[in-house]
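Encoded as structure tokens, the following chain is the form predicted alone, with no partner shown.
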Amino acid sequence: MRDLFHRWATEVGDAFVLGVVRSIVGGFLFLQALSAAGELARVGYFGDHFHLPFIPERFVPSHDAYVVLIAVRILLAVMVTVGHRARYALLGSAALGVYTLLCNRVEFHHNRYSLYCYAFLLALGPSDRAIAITRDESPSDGAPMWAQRLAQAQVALVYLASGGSKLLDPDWRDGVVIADRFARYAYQALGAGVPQSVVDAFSTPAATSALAKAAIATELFLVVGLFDKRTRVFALWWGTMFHLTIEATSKVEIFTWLTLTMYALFATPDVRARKLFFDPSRARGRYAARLVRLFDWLARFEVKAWKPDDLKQGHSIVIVRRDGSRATGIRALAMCARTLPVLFPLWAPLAFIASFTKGGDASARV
């Protein structure tokens, strides 16, 4: 146990992904603060209406103090996003966000609390080393990873609490809660293009009961699957599809996108560890290179061109994996889907198809 703790406490890696996640979380903090400002202008100060504070009423801010608080939250969120004294801004955002929730439990939502919790955990790590306008060290300067591991543990804790509470709730196990959600938010699925017949089929008691059990099993699986190297990629893909389904069928504010953002913290911190070589004389090669450069938000690839006559057999692209093996064709496409967040939902079907093909072309000299 002592050796395990020591490895956990002394683990280092590249902080680039931490910077990306911090910047996106800053955007979420900005949207939350802006939403509070909009609600203040539209509805008025919450203290003048019915509210239930967690804290004594005397600690609830006045109207003018609340206006200042929102302005400070917006400023801190901008600092987090651009990376100016980002760790201090994260701490401030987390503290003010939690304070705001304590002032009125009517406005408390788990996704909002999760956002402030993740902001606090990111403040503990070197998330200011990348995607930042002011920084003293580069992302690869041996950044400690323990705070990132705490954020990963928080993701698992959310799944454990959610899946465990559903498992103990008979209405959840029997599908009553999901049936209610379908009744409330089916219009979102219809608006997204889902046929009415599909919505009706999934709204039956048998279907909602099965979906409830699948949801509980999914959340409890993710608690463990995200941390096992053998299941991590599949767990990330399954979780992504799970949350996108929730987003299409329920109203959960930013929870889907916040959780998918935190998934990036499970990526191995090895920036540019893979290489993509493309044939600049082929349109498909050029387009593939542009696509990877555009959507490689986690900096997984080093993209380079080659001369066409450097290959014994012509390929538009050749990917060199971290272990030095090479992938072409459908296997290269599957590798791109595995490592590019915007294409990640396509990874499992592409990997399944690729499993029936031959391996990467070992004759390519790259």
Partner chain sequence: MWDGAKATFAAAWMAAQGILIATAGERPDGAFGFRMFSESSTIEVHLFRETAEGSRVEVDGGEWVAKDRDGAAHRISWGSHVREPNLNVFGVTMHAAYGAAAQTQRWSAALEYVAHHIPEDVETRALELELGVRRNGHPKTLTRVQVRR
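Would you mind giving the form predicted together with its partner chain, to go alongside the form predicted alone above?
Only a single chain is listed, so you will not see partners or other molecules.
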């Protein structure tokens, strides 16, 4: 335990991904603040109408103070996004965001509270060492990782709370909640072109019960699966599919994209530890290199045109993994899907197919 704590407190890594996550979180903060400004313009000051504060009414801001508060939130969100005094801006955004929620619980939403929690935790780490216009001049590698690990723990805590509360609720466990949702919203699925037979099949008590148990199991699996090197990539993929399914079937504001953004914090904190060599004489090689450069948001690859050497064996691209092993063809494609966020949903099927080829794709590190 002491050893675990010591490793947690002293671990260092590259802060590049932390910078990427901070910048995207800044975008979410901006959208939230902009939405509040839009509501102020459209509906008016919330204090002039029914509202339900957590805090005593005397601490709720006046109209003018609220206008200033929203303007400051927008400004801070921009600072977080571009990386100007980013950690202070994250701290300010989190504080003002939570304060806003406390002023009117009718406006409380889990995804907004989650956003402010993550903003606060990101402020504690060196998230200003990359993707920042005025950055901490310390090198991005060798950055303390403890706050990033705490943010990871927060992700797990959200799953534990959500999955745990469902597990303890007999209506959820037995599929009654999902069955009622299906019964009330089946018309939307039918309207979207889902065949009646499919809707009927998923609406049976046995199916809704199984789906409920699968949802609970998924959330509880993610609590631990995200932290074990052997299960991490699968947990990230399964969680991604889980959230994309929710996004397609429900309105959850920014929750899907916020959680998927936080998933980036589970990537190994290093930069360009893999190499992608491409054959510049082949259009397919040049195209693949361009795509990887474009979508390699977490800086997983060093992309190089290869010089004539022993790598060139008739392939358009060759990926050299961290351990020095090489991947080509479908295995290289699976490796790209594993590391490029936009292709990540394709990772599992590609890796499955690749597993039938020589060697497969067995490494557990992202």
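Model, not experiment: these values are computed from the prediction. Residue numbers count along the first chain shown, from 1. The term rigid core refers to the maximal set of C-alpha atoms that superpose within 1.5 Å between the two forms.
Listed options 213, 322, 110, 260 include one hinge residue for the rigid-part rotation between the two forms, namely 213. If you fit the larger rigid part between the two forms on its C-alpha atoms, the smaller part is left turned by 19 degrees. After superposition on the rigid core, the Cα atom of residue 188 is displaced by 6.8 Å between the two forms. On core superposition, residue 206 has its C-alpha offset by 3.4 angstrom between the two forms.
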